[in-house]
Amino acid sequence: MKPEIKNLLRPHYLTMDGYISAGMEVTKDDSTIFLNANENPFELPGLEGFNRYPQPQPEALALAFANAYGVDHDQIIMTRGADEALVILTKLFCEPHKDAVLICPPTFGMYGVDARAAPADVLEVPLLKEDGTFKLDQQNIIETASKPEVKLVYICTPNNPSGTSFDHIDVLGIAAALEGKAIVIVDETYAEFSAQGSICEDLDSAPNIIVLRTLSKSYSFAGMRMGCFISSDKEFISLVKAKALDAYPLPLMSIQAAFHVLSPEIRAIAKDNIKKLLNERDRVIEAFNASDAASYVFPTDANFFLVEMNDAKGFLNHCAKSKVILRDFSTKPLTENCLRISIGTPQENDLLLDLLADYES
């Protein structure tokens, strides 16, 4: 295992024995009789196959993920959404009541929630608000994350809620400065919407970067909860499989659906839907830029945008009366009087813009 990861792991993970589930003992096929997992052998009508445990990390599905993200299949851990990866990584690297994670608010709130649940401390280096957008405070991140208690640094790009993509050169510079000191977790939940693309192609030169990906957004798969994390260190991935996952971490229905959604035919449809979303995003943003009710729309590389309103609460409540629900960030630092608005279907966006026009009048 690479020292940049091995030396930051909680030491007992290097020596402890993992649980070997029945599903890990042998690869399943239709000709084998399995009497090793205490499963009920009788199938229920309409639920054929669901009486059996699925493989914990199906290799064929890992290959499909690898093809989608341009990495090797043995660099991937598949999880129930990217959210589960946060819990696993916190468990692996953060000693309770001792270690800390670093976040850059405004950003995804679950980073801090999962850390505090460990419990681990949460240190904050807020984004810089400059030239009408948000930027990473690189030097402050490096200095703060160099403290011995900081084990994980979260960088979300494109960032939620701001929609900002951070330059890969900046992220790689932070990771290089923190090699041997901290793991840099790059959350690419919204990467498919960004022209910048993924940092995965640079993983071989950044041993302390772990990338989070999910099918929830770009692949219209939020209801199935399927994602993964990616590391260039294959020995680390093997350790995670053996010692850090639940016995049967992936539901069978999610596995089957993920095979379908990662097929060439469905991937082509997903890419077309991304183009439609980006066109709709530009249309909606243009209307907000022209509106007297909005004071500023922040640049975005995601399927949402952050907008500063003259009266955020007023517009939020106006939309809610018509059952159009927006995300309120108006009382948080750096996003005062701001709302985060997800891009919907053309019909849903038309309704939103009608409400905007009605609110203006």
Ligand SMILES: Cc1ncc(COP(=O)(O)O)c(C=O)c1O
Given for the second form:
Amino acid sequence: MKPEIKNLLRPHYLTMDGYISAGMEVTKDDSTIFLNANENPFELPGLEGFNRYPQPQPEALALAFANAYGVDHDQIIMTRGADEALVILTKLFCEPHKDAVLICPPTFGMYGVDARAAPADVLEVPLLKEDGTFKLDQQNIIETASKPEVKLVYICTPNNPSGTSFDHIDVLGIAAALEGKAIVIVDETYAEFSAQGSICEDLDSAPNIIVLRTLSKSYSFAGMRMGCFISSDKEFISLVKAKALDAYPLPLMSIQAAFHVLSPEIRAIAKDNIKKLLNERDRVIEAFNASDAASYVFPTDANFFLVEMNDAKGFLNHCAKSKVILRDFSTKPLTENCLRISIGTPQENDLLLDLLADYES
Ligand SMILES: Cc1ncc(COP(=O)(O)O)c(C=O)c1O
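Switching forms now, from the form predicted on its own to the form predicted together with the ligand, please provide the structure.
Full complex below, order starting with the chain above.
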């Protein structure tokens, strides 16, 4: 394993034994009779196959993920959404009551929640609000993350809730400065919507970067809970498989559906839907830019945008009365009076824009 990861792992992971599940002990073929996993041998009608535990990390599915993300299949751990990846990585790197993570608010709330649950401290280096957008405070991140207790640095790009993409050169610069000191988790939950693309192609030169990806957003698959994390360090990935996963973490139904969603036909449709969403995003943002109710729309590279309203709560409540629900960031630092709005179908967006027009008049 590369020292940039090995030296930051909680040391007992290097020596402890992992769980060998019943499914790992033998290779399955159709003629084998399995009396080793306390499964129920009777299949229920319409639910055939669901009586058996799924493979923990099916290699064929890892190959499909690898193909989608341009990496090797043995650089991937598949998880129940990017959310589960956060839990696993916190568990692997943060010593309870001792270590810390660094986040750059405003950003995704679960980073802090998972750390506090460990419990690990959460150090904040807020984004800089400059020139009408948000920027990483690169120097401050490097200085703060150089403290020995900081094990994980979260960079979300495009960032939720601001929609901002951060330059890969800056992210790689931060990671290089922190090699041997901290793991940089680059959360690419919204990367498919971004003009900048993914940092995955640079992973070989960035041993301390771990990338999060998910099928939830660009693949319309949030309900199936499928995501992954990616590291260039294959030995680290092997260790995670052996020691840090639940025995059968991925539901069989999600595995089966993920094969379908990653097929060339469905991928082509998903890609087309991304284009539609980006066109819709431009249309919706144009209307907000022209509206007297909105004071500023932040540049976005995702399937949502952050907008500063003259009266955020007023518009939020106005929309809620018509059962259109927006996300309120108006009382949080750096996003005062702001709402985050996801791009919907053209009909849903029409309704939103009607509500905006009503609200103005
Ligand atoms: C930045 C970010 N990371 C991770 C997640 C979790 O995604 P998943 O559905 O893959 O668990 C979300 C969900 O909204 C998110 O916005």
